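In structure tokens, the next block holds one chain alone, the form predicted on its own.
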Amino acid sequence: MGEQDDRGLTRIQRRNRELILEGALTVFSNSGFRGATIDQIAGEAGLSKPNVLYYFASKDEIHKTLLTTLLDMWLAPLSNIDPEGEPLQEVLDYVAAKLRMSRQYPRESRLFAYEILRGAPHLTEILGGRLRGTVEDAVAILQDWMQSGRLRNVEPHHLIFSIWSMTQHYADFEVQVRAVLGKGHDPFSEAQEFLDDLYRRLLSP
């Protein structure tokens, strides 16, 4: 039924998997893991329940696949911090990338937040492994810049945590943000200007 990819799936099979994961993203981000059902995911994907279960053995497997993919995407901008780059601009570019992801991928951000609030049962090993390793690599770069006087000396782990919270807030609490600001505001554009100024003031040596 078409060319196979590395995992031996045909084009139609790849398309069906993508439909299932896209449908599951909508269901999980709206209802959380406990409120989601295979029937809901099948309906959102436009496939039958047996068809969904042909590709994924359980709701847990779908959820874990989504979360793993999301974490890879979420970590990419942090991994892209260039130790040879201009320190302040590298941090500001990371902030901008995280805010851009919150604008473009609000469902993914909410899904990740749901998982963390549940105690991250599907992400415990990943959080302690790949996430921690990626953060520690970035911390080492930040510490080097701070020790050489190219960035103001602040605690680097908490700097990263603050960037996460300040940017992902606009996805996870978008309804609240828009309600408070009212019509005529673009929260993300305004946040970009605010955060750029905030971190320049915080980190300029």
Given for the second form:
Protein chains: 2
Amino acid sequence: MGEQDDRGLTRIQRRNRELILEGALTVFSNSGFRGATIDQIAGEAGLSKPNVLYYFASKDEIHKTLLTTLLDMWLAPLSNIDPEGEPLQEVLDYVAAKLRMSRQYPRESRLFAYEILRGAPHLTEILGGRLRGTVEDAVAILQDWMQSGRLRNVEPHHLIFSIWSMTQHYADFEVQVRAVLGKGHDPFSEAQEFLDDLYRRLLSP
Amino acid sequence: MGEQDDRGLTRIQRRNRELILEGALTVFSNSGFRGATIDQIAGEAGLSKPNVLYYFASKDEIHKTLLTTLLDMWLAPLSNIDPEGEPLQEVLDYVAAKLRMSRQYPRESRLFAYEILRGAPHLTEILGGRLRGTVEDAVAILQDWMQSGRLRNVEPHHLIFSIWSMTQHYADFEVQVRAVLGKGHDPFSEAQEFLDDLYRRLLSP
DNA sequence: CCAATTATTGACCAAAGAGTCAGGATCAGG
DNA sequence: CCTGATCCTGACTCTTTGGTCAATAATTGG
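Having seen the form predicted on its own, could you now give me the structure of the form predicted in complex with a further copy of the same chain?
Below is the entire complex, every chain and molecule, led by the chain shown above.
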């Protein structure tokens, strides 16, 4: 996980804050904010409850720290779309990157899913601010590609929503996906194939 | 909402159970199971907490009743796919129906989203049972259409997942969608257009 | 090796929240 | 208008849980 403002933190502080955030990610992503208890987080981190509260003032602060710390990493792929790249391939790469993240970081996906479901009390400024900005940048690139006829014309915001929803679906609703598919399936690699085909069809000019 | 086993219930019982379930739907869909309190539900229903517990033995029972009561309604559109219909149109109708439900019943959508995120403790049997069965029926129809060349060949399970995820996204993550789009948008009608185009492209033989 | 700082914890506290219950209010049928 | 059944609630209990704190243990730098 990506803490880097180690300014003035002791070795122990760095290690324990990391342990706590790591444990909290597991607990919050399983139970949501209200469902999680500091005791569970402490247990997951291998620390005592008062010790957890020695490093973070409150449950809320742990949660907020997690969200803001992870948001950059979560949004990174969207900023990686290269305006100079081959349009279709850039989009397909983005889709693949998002799907890989759902497979590799399902806890992060669920953490954000819970938060947004709740109405995103800890993210409201960010949603209308940084997130929106990042999306607009990507939208501008997409629009440019579409206007120059190198990508088929579709509404770019909803294109992005579709990518988010379909890729994250495999992390957030994994229980359902697996239950419906039954055994002997690899949801993620099947999804990769499906999505590649889908966006190729949708976006080929 | 759809309670129908009114057998032997007095008028008052019917009315109050309905009030409670209605209030509980609002509260659970906003806060999730753990975040919801019986007091909030009582408040929403205009009843006292003990009175709520006079009609339902526990918070858990309210929740379980809600889920099982609403599941049928939620799944209905999938069973409405007509094997005799025009394949592409049938799928497009299903997509439209699901999107309409997201717009009209966002609370239901979020209720299920929360439950599945949690790992679906109240739905496990159903997921692998009734839901899976319903999906398999639809899959069979789709496969038939695809084999006879009336619909383009894609993996039908993932086709269904894609419909679920994209349509429910607009209900479950509405905060995010609105924040990203900004004012002056009608997410749902834009989505309708986008999805119609998408599935037409994907599935036209 | 010795302070001073940092880290840790057992034992608390207070609030919230699920669920109970005895008794009072209301209502429906006669 | 009476009575038994249904309905409702104030006041309660018990558990969980977020958070505090004083005392103890480790660590670190001089």
